[in-house]
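Take a look at this single chain, the form predicted alone, given in structure tokens.
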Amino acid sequence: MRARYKPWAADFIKENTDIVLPEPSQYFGKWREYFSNDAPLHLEIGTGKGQFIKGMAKQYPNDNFVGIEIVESIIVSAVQKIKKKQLSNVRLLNEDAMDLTSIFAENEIDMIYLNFSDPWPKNRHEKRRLTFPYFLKQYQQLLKPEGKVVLKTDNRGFFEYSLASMSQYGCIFDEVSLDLHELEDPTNVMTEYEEKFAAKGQPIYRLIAHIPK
């Protein structure tokens, strides 16, 4: 995701450590303690400008949500949305998602969302795709036995790659949709990208899968 550089972003993040948590590894195995409840914990990898996680937090006010976004100039938009709605069940991390196991403990997460992830189309970049086995292994460890991965994308190539990679890893698919909006799912919360592509009539692909332990 490209974003206009915001020179004030780093300072803004430091001013909002109640929303963007510094040193998140300190909450390893203690996320429910942090949120002061035993509600389901949802993780969005690549939160972007925060429309999805904001919408989910409003739709499921009794659940907890953590969003990861590495780009400072992008995550600040998510912070602004969370502040405006005063959502206490959302926290953000300005971190790289390469090592999730240093932030979350085994069986600590209920749902993982991959929304319009960078497809990294060149073969030499395959290891960066969020459905490469390196990442699937982490999801398998962090998710509860009944936990699921939900992926949405407009990129057919990345979707097909993900189906193959996840199938080879042993994932079991609960849903595979080649046109999400034909399903008319009332629970679907759209991202900024999703609204943009859907308005142009482009199909949105979605899969829901679980990873047996």
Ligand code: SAM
Given for the second form:
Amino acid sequence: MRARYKPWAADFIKENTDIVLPEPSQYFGKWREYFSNDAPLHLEIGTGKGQFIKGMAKQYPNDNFVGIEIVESIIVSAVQKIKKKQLSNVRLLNEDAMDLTSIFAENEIDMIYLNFSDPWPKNRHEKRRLTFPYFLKQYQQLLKPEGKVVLKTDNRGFFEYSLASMSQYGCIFDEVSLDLHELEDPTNVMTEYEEKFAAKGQPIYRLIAHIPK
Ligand code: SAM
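Having displayed the form predicted alone, please output the structure of the form predicted together with this ligand.
First the chain shown before, then all remaining chains and molecules of the complex.
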């Protein structure tokens, strides 16, 4: 996701620590305690400007949502959205998803969303793809046994790679769609990228999978 460099972003994040939590590892194993309820915990990796997580938090007001976004100039747009709607069931982390296991405990998460993740098409960058086995191992540890990974993308190469990588890892697919919008799923919340690509008539691919322990 491209974003204009925003020199004020770092300060804005520091001023909004009620939404962008600093030092998230302090909540390891205590996310339900933090949200003061026992509701399902959803994690979005690569939240971007926050349209999906805001929409999901409104659609499921009793569930809890955490979004991780590594780029300061991008996450600030998500902070603004959450702030404006005063959503108390969403928190954001300005972190790299490389080390999720220091932030969340085993079996702590119900759903993981990978929305329009960077495809990293060059072979030498395979390790950076969010469906590389290193990441799948983290998801397997963090998800509850009945938990699921939901991946949406416009990128056919990344979708095919993810199907192969996840299948080899032992994931079981609950859904594989080559044209999500044809399904007319009324529960689908669109991301910024999804809206952009769908408007151009491009198919959106979606898979839903669980990862046996
Ligand atoms: N999910 C949004 C959407 O669908 O509109 C944004 C998609 S954008 C292509 C991918 C986002 O993932 C970017 O904002 C990028 O900064 C973020 N990202 C990529 N790798 C990441 C990582 N390792 N940890 C956290 N965020 C990451």
